[in-house]
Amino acid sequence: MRFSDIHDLEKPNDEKALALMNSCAAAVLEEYPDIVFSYGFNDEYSFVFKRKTKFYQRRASKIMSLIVSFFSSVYATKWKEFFPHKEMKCPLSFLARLLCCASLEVLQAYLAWRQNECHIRNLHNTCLWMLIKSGKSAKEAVEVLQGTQKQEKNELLFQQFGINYRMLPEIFRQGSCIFMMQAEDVVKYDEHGNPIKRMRRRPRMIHNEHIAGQNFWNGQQYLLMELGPFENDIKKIKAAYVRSFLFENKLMPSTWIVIRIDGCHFHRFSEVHEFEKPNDQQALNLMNSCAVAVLEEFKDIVFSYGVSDEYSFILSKDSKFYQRQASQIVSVIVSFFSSVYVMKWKDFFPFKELKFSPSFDGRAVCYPSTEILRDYLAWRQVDCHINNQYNTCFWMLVKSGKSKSEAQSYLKGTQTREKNELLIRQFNIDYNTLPEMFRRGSSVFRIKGEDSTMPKNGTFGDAKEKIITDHSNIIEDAFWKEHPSILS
């Protein structure tokens, strides 16, 4: 609701929003093979992955924090092909979760459920708006609309405003269904000239008022294939039956929650976008301007680490966000920290296109106590330098002429101390006088104003309380004597 009064998207219905979000649930299909079938109204969308699918070993979290964020990082860039006279003024974020079906009547049961939703708020919000267009407040309409049935919200649209709500978009009374179809392609010409066709995977989106309906589903030949048929019509919804089978997993109480992003095939994202090996200054400083907005969005977050194309954000032992559940909270992280990243690209690189939307995986860990939690951010600084020190070799050796199977074999059983040799008598660099954030990662954290000097390369936040970014070793306990606050 906020994004929409910010964006100041047409209400009930922005048709323009609603082919952007079909849009963004197109290139999913197209990025996942392992989706078959989408549906989806307002915003939200529903994935369908095939019954026999390995992807990621079914593994919840995987799954579900790469969807949602790429689907937040896709909307992100497409935003100019559909509002091409609308800045983007703020990230926006979606909350996920998973269903796992036991039988293909479970998820008729969904869809019949979904779609009848699609109806029910579709019909409410046409006439609310109607009512507050017509000068009603939006406390009046509300109380002139509240106990009303179906047949007299139609009678009211009709009779007041001359709208027969069958009538209206499909799109809008019906939702959007998205799923993939073989379709021929061309995909080059011989030397005559003639086309050389190929069946490949193309999605196809379809406005139908019933897709949980034997005749619509039984009649698409690549749904019975993956999915299987439909045996009956669904004649009741049965939204507690269906909800029976969501995946909640409510993580531990009094305990800090770890949510850790990583990039998702990062190797490939760097090098289309040429990135300055071992280390990109600017794409690193991306990375904490985005865990910078994360913290500015999600005050239950206390601290922050991040390395290369890695964050983790640590909520505080008393946190409630959302109930504590795990799906929500990753997600709800995931989508804002990629929709972040896409908007502040041109930011740090304003001469390089965003050649394709990055995705990022997330998972939730709880531990109990402060100093297993400090042994973790412990774990992830210390590999932090043994990575970034092999890198540095890696990479110093494969420009001085090495191939990088030569590269990777020389360095293979060395230990620190002949990389930093290494690195000495060859290239005449001294590793320890690397900047800091390459050696070290970043930290983002909230200060009070008394705790602690700003570091030279902070963040103000309000007069009392500043983000900032630091390298510091967060090892020693010379760190957390000096921001007491952070995990207290």
Second form
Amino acid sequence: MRFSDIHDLEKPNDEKALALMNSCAAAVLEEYPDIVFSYGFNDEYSFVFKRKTKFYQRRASKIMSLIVSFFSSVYATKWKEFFPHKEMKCPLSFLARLLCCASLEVLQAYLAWRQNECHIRNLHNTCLWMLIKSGKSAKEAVEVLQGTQKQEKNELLFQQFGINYRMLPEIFRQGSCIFMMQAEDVVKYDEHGNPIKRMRRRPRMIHNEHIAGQNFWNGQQYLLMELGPFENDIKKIKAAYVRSFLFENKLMPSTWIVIRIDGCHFHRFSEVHEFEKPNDQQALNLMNSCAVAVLEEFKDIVFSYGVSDEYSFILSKDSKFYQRQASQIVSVIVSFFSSVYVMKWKDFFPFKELKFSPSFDGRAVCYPSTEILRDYLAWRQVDCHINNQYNTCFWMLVKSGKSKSEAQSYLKGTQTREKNELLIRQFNIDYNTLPEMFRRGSSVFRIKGEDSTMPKNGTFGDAKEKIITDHSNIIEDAFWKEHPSILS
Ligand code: GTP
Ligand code: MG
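The form predicted on its own done, now the form predicted together with guanosine-5'-triphosphate:
Zooming out: every chain and molecule, the one shown earlier first.
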């Protein structure tokens, strides 16, 4: 809602915004071949995986977070294609839920439910906005529509505004389905100039009034093959029945919630974008800047720690954020982070084009005590140290002429002290003088007004709290003593 207001999207439907959503969904289908079918309207999209998918061993959080992250990142990437004259002013995030359909009938009931929602909401919003555009206040318009049935809304549109609802664009009334279809493509030409054709899978968009109907569904070869036929038509919408299959994972009360996100295939992402090895200052600054944006947006996050392509966000013990539903908290944070990453890319890499949309996976873990939470953070910082020290040696050896496998066997079994000596002896590098951000990772956190600590750098906002980026040792007590309010 807020996003559409800020960007002045047309009410009740913005064709370009819908086309952008559809384009993102098509990108998701191309990226993840296990997705068989998708359906979307307004600001939501549903993706249906094939029954026997082994995608990430069917780990719920991984699947859900990757899809929502990729979708958000593509959305931010493609924004300018659809709105060339409108800047994307703020990041967006999507909530994602997972639903396991025990049978094809549940899937059918789910699709019927979502398409019915599309219809009900669109009819309501069309009436609402026509009333508002004709001079009524939002409150008056709501009162006019209170308790009205479909038939009455249709009549209101026709009589007061001369609109025949059935003549409005299908995409508004019916939503959009996108699924893969076989299409013949010319891949190249032979020496005689004859086209060589191959069958390729391509996402195709279809609008249909009854996506959950036998007629539509059983008429699609591809859906029949991947999912099977619908046996009967659905007579009644069974929303409560469908909801009972929703995968809910409520996080334990009174525990610290850690949401850890991790870049997907960042090995490749960093290669393609030619990140400096082993550490790219700008890439790390970009990650930190995204973390600052996340803390600004989600007030329940008290602390975050990041290294390489990962970030851990800690929510306060008593947080009631999304009633502590894991999928909602993970999806909203990971999708927000992804869209910020794309939006800020240019600020950090003004001369590098973003070649494809990055995605992050996310998971939620609860820690019952401050002590265990600190163990977790210490584990991440130790990991940062071990990896960074190894990578620094490895890349120095490679840059000095060793092959990657030579460098690897050279370092095998070496201890911290030996690696430090190697750096000094062979490359005249004192490991302890390398930038703190590389050696210790980054902490982004808020300190409250009453906290007397002056930030080394940070945003002052309206002085009540400051968000700080810092590279301290978070394993030792000193840091936590200096900032007692963080985990209080
Ligand atoms: P998944 O997370 O399993 O999808 O694989 P991944 O390729 O993202 O690997 P992983 O998360 O284990 O490790 C992160 C990878 O990102 C590293 O192995 C590096 O290849 C790359 N990476 C992260 N930060 C930097 C950086 O500053 N410079 C360079 N050159 N690479 C980086
Ligand atoms: Mg990764």
